[in-house]
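In the form predicted on its own, a lone chain appears below as structure tokens.
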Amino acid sequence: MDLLLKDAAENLTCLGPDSLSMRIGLSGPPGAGKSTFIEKFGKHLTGCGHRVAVLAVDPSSATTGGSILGDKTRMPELTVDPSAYIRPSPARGHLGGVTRSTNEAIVLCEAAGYDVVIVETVGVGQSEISVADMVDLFGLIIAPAGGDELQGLKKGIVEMCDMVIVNKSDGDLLPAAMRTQADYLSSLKYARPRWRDWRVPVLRVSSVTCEGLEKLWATMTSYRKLMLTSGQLLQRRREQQRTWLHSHLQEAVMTEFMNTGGMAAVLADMEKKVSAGIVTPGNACDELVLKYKQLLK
């Protein structure tokens, strides 16, 4: 991975920021049609000469820990496209379904020549924010009649997105899609913009007729151009790397903490005391850290 990062840095120096791939994160509630949309959108991009990688994170069972990993079955056309690559992976209990391997898989796909990398994540509402820390553009996919404008404001995910995509804008759902678009446009007027020069657009698309896909891609490229010109894209990626360093560090420290001899038993005993109301969670944490320091000496 270090060699790939070094090679990427050399390419950036020689070719400039325009050589960077476009990282797109897509999320949304179940039933919004994310997989169908990604297939049609991916086919549109490969038809325009792009090479597309799709990293689809599948939810893991809370009981068995297993995942179906059936995203390829929902994208039959894109799966056999020679200019596309689809990699499903299990969420494994991570918040938002974004795992450490997903972040590194983005780098591998870019090294393999894919200039558009799409990360599809588990649609779980407000907890789905970690994907925004590994992509250049974060899009929220919603279905028509998914809630009024007030509900749109309540969703923390709306505050993180750079674009709202109203899917299924066709047939009998067209009027509802237009109302949903208007509701979100109205609600976003009261939301603080993430970027000074970018107003979050709300676009309607159809995964059946492919209507709106061309305009959507044009809007995405306009966003990328703005971010490149202002220097915010490179700044955003540097900040994302620091964020993921801290995330990996927390995970590694917790693993080391649990693997230290005797700490698992001490933690289990402390959990019983917390559950019984004998000690507060804060004080329990302080005692565990103190015990851990003593074991290290």
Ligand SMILES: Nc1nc2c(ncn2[C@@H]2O[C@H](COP(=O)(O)OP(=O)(O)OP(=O)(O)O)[C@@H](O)[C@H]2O)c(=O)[nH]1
Contents of the next structure:
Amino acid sequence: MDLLLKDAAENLTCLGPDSLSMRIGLSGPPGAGKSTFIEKFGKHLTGCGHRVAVLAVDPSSATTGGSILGDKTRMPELTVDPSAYIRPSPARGHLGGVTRSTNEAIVLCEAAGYDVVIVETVGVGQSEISVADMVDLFGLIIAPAGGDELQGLKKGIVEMCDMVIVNKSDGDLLPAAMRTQADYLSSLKYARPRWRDWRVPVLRVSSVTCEGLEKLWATMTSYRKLMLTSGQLLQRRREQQRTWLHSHLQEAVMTEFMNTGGMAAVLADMEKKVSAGIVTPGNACDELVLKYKQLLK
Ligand SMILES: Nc1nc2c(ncn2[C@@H]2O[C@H](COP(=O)(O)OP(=O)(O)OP(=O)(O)O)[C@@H](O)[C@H]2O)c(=O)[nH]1
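I've shown you the form predicted on its own. Could you give me the structure of the form predicted together with this ligand?
Expanding to the full complex; the earlier chain stays at the top.
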């Protein structure tokens, strides 16, 4: 695996910016129609000659020992498409393990010739934040809302996204979809732009009629073009590399710490003292590091 990754990384550094793949992250509340959307959008892209990989990040799979949702049945048409590859969420360790193997899988998929890599978050929690740190474009998928509220979405997610996609913009839901689009547009109007010259668009699509998919892809490609020509895409990827290095290092150091003779028990004891207010968290940390260093001598 490591050798494969090394080869893949070397191949990627040989490629010019134009041959970089498009990494798209997608997140959205349950019921937004994510699977249906990815299936139809993926088919649209393979129909245009692209090779599409779909990777799911489901932190709950780490505790249940596998993807709770049978990914094969979630996207039946895309699964059998020779130009597409769907990988369910890996069940390796906790969120850190799941995200690390997803990061590696992105690079492998690109080396295997997939020019569009979609990373989907399944379930809720920290995964959206991790996924936003892996991709070139982070999209939020929502369904038409009844009221004018932002569907109880965590505010942070809206702030992180580069594009909002209002799915189910069809039939009886069309008027509500238009209202939702207007609500998001007005709430995003005053948001601080994350990227130079890019205002977060709110696009309506239907995964049933496939309306809006072409325009969505055109918007994604113009975003990519802007990010590439302005140098922001490469800058974003470089920053992400550093973020991941730090995240992997933190995890590795913590594992090392916990596996060093009795430190897990010392930490558990210290947690009790901190909870009881006997020691401050800062002092507890200093004591733990000191103890750890003594053990290493
Ligand atoms: N009318 C309409 N219904 C849709 C559309 N997309 C999805 N649906 C329906 O919405 C429901 C939920 O869709 P799913 O694709 O399972 O999406 P989800 O609930 O976000 O679940 P996950 O993708 O598994 O996270 C299903 O009954 C779909 O048929 C659409 O564009 N229009």
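Positions refer to the first chain, counted from 1. Only the largest set of C-alpha atoms that superpose within 1.5 Å between the two forms is called the rigid core. Model, not experiment: these values are computed from the prediction.
> With both forms fit on the core, is the shift of the CA atom of His248 between these two forms 2 Å or larger?
Replying inline: It does not reach a 2 Å shift.
> With the core lined up, does the C-alpha of Arg238 move 2 Å or more between these two forms?
Replying inline: It does not reach a 2 Å shift.
> So if we fit the rigid core, how much does the CA of Ala284 shift between these two forms, in Å?
Replying inline: Its C-alpha moves by 3.0 Å once the cores are overlaid.
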